[in-house]
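Heads up, the chain below is alone and in the form predicted alone; it's given as C-alpha cells.
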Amino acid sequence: MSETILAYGEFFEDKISPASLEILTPLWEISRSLQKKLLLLILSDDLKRVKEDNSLKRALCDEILVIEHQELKEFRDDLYSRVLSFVAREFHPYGFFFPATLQGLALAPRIAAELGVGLCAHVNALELEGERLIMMRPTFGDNIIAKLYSETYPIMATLALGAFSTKEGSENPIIKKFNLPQDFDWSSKMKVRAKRKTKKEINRLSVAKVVVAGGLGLKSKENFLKLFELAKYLEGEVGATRPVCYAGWTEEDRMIGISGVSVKPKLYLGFGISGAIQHTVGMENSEFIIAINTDEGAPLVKMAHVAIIADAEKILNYILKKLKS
C-alpha cells in the first residue's frame, strides 16, 4: 500500500464535475490525518482543456493526474474501468473514491471486481478510528446509519451527492500527465454512434440557494407540480420527500434526505412535510427554514425558523396568486 489516496475526477464536456470537487473535502482531511498524498485522477482526450478549467485551479488536492488519449473522448465503461484499474495497480493506494454520479456508479463496481476488493456505496460521512477508515451510510430503509470499514485495500467507496461542502485549496495543485505503457489495450466493445442532449432540465438541487420542497401534505401530484412554478419565481430548485418520489409525483433525483441529496440553501420552504429524520438530515443545515403544515407538532415545524400552521395546498396557491399579480 502506497502513501496515496485516489479520487476520480469526472471530466465531461470540458468541465470537471462539481461532485468530484465535493468529495475532495472529506478526503483531504483524511489524507492530512494519515499523512498521505491526495491525487485527483482525470481521463481526457485533451490535456490542454483540463488545464484551462478554472475550477481545478484551487482543487483541494496535492496533485491532478491526467491520462490523455484520443480514445478517452467519449465515456465508455469498459475502457475507463480498464484504465483506472491499471492506475490503481500501479499506485497501490490506501483508498480509491468516486462521486455517486452516473459515471461513478458505473465505474466503481467494475473496478472493485477487477481488483478483488470490497465497495461501500453512497457513503455520506467519513471518520478515522486510529488508522481505520469508518464509512457511514444509510441502511434498513434509511432508519439507521451503518458504520462500515473495509478489510481489503484499496478501500473503495462512492460518496453521496451533496453530502459534503466543496472547499478550495490555498494553492494551485500540480497538474501532471500520467503515461500508460505503449502496448496498453485502448479498445472498447462499446461504440458511440450519436449523442443527443436531453430535453430534461439539469437538476441543480444540491447547490441551490433556494429550495422549495413538498411532501404528501400537498395531497396530489397536481399540487406538487405547482412547486416548479414557485421555484421559477424564486430562482430555486424543487425537492421532495421519499414518499412523494415513490408515489411518482416527481423524479427520485429530487429526493432530499439520507438516501437522496443533501441541501444547504439560504432558504428552505417545506410544504406539507412532516419531517421524518430520513428527510431532515438532508436539509438541517439550511440557513433559514419555513415550514407549512397543519400539524404544529410535526418535527419540521419544530425545527423551522418560521412555521405556518395551515393547509399547505391553500398557502401554495395563495403565494402563487400573489406572485402572479
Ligand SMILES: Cc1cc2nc3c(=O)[nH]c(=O)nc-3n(C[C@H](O)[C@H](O)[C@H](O)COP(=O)(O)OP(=O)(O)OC[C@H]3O[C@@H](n4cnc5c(N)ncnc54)[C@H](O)[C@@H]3O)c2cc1C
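Every value quoted in this text rests on a predicted model; they were computed, and no experiment measured them. Numbering follows the first chain given and starts at 1. We call the rigid core the largest set of C-alpha positions that still match within 1.5 Å between the two forms. First, how it differs from the form predicted in complex with the named molecule.
Positional change of A312 between the two forms reaches 2 Å or more at the C-alpha, relative to the superposed core. Relative to the superposed core, K226 undergoes a Cα shift of 2 Å or more between the two forms.
Fitting the two forms on the rigid core leaves the C-alpha of V238 displaced by at least 2 angstroms between the two forms.
Target state, the form predicted in complex with the named molecule; input state, the form predicted alone:
Just the single chain follows, nothing else.
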C-alpha cells in the first residue's frame, strides 16, 4: 500500500470550500501517526487561480495536487469521478476522504463503487485502533455511537460538515500539477447550461453567534414560533430538532444535527430538547449551553452549562413578557 492519504479539495469559482479545509484537521493527525503523506487533491481549469487562493497558503497538508484541464471548469459528476478514480488507482492511497458537501456526496459513492470499496457516511470522529482506522457516527438509540471500519483500501468516508475545526499548518504546502495520460478520456455526458447563485446566504444558522433552538417539549407550533421573537432580542437564529421540522413547525433548513446543520455559537439555548445524539453532534461545540427541560435526566440537561428545570412554555412566555415591557 502506498504512503499517501488523499483528501478531496472542492474548488468552486476560484475558492476552496471551507469544508475541505476542515477535514484536513483529523486527517493530518492520522497521517502523522501512520507516517503517510497527506495530499489535498484539487480539480480546476486554471492552476494559477489555485495558487492565488490565500486560504490554501496554510492548508494543513503536505502537498496540494492540482489536476488542470479546461474540461474541469464546471462540476460534472461523471467526469470528475473518472478523474478521481484514476488518481486513486495511480496512488493506491491508504485512504480517500471527502467533505460531506453536496459535491462530496455526489462523488465519493461513484468512486467507491468504481473501485469496489466500502464508504462510510457522515463520519464525525476518526480514531486509530492499532492499524485499524475506526470511523464513528451516531446511530439509532439515545447517545449511541457506531464504530465502523472498512475491509477494503483505500478506506473511504465522507466527513460530517462542521464536525472538525480548520487548523493552519506551519508551512506552506507545495502546490504541484499532476498530469493525466495523453489519451485520458475527458468526455462527459453532462453539460452545464446555466447557473444561478442562491440569493439567501448559504446558511446563517451555521455561523450564528446565538442559536435559539426548540424541540417537541415546546408542545405546539404556536409556542415554537415564539422562539423567533426571542431570537430577535438576542440577535440570533432559530434552530430545531428533526421531529419539530417533520411536524411542520418550521422549515427543514433549521434542523440542527446529523441530518441538518452544525452550529458553533457563543450561546445555544435548547427549549424542550431531549438532546439525542443525532441532534447534539450538531451543537456540542457551542461555547455556552443553556437547556430548559422538565426532565433532569435529559442528555441535553447533562451537557448544559446551565440547566433550567421547568416548563419551557412558561419560561418562554415569562421572558418575552418581560422583554416587551
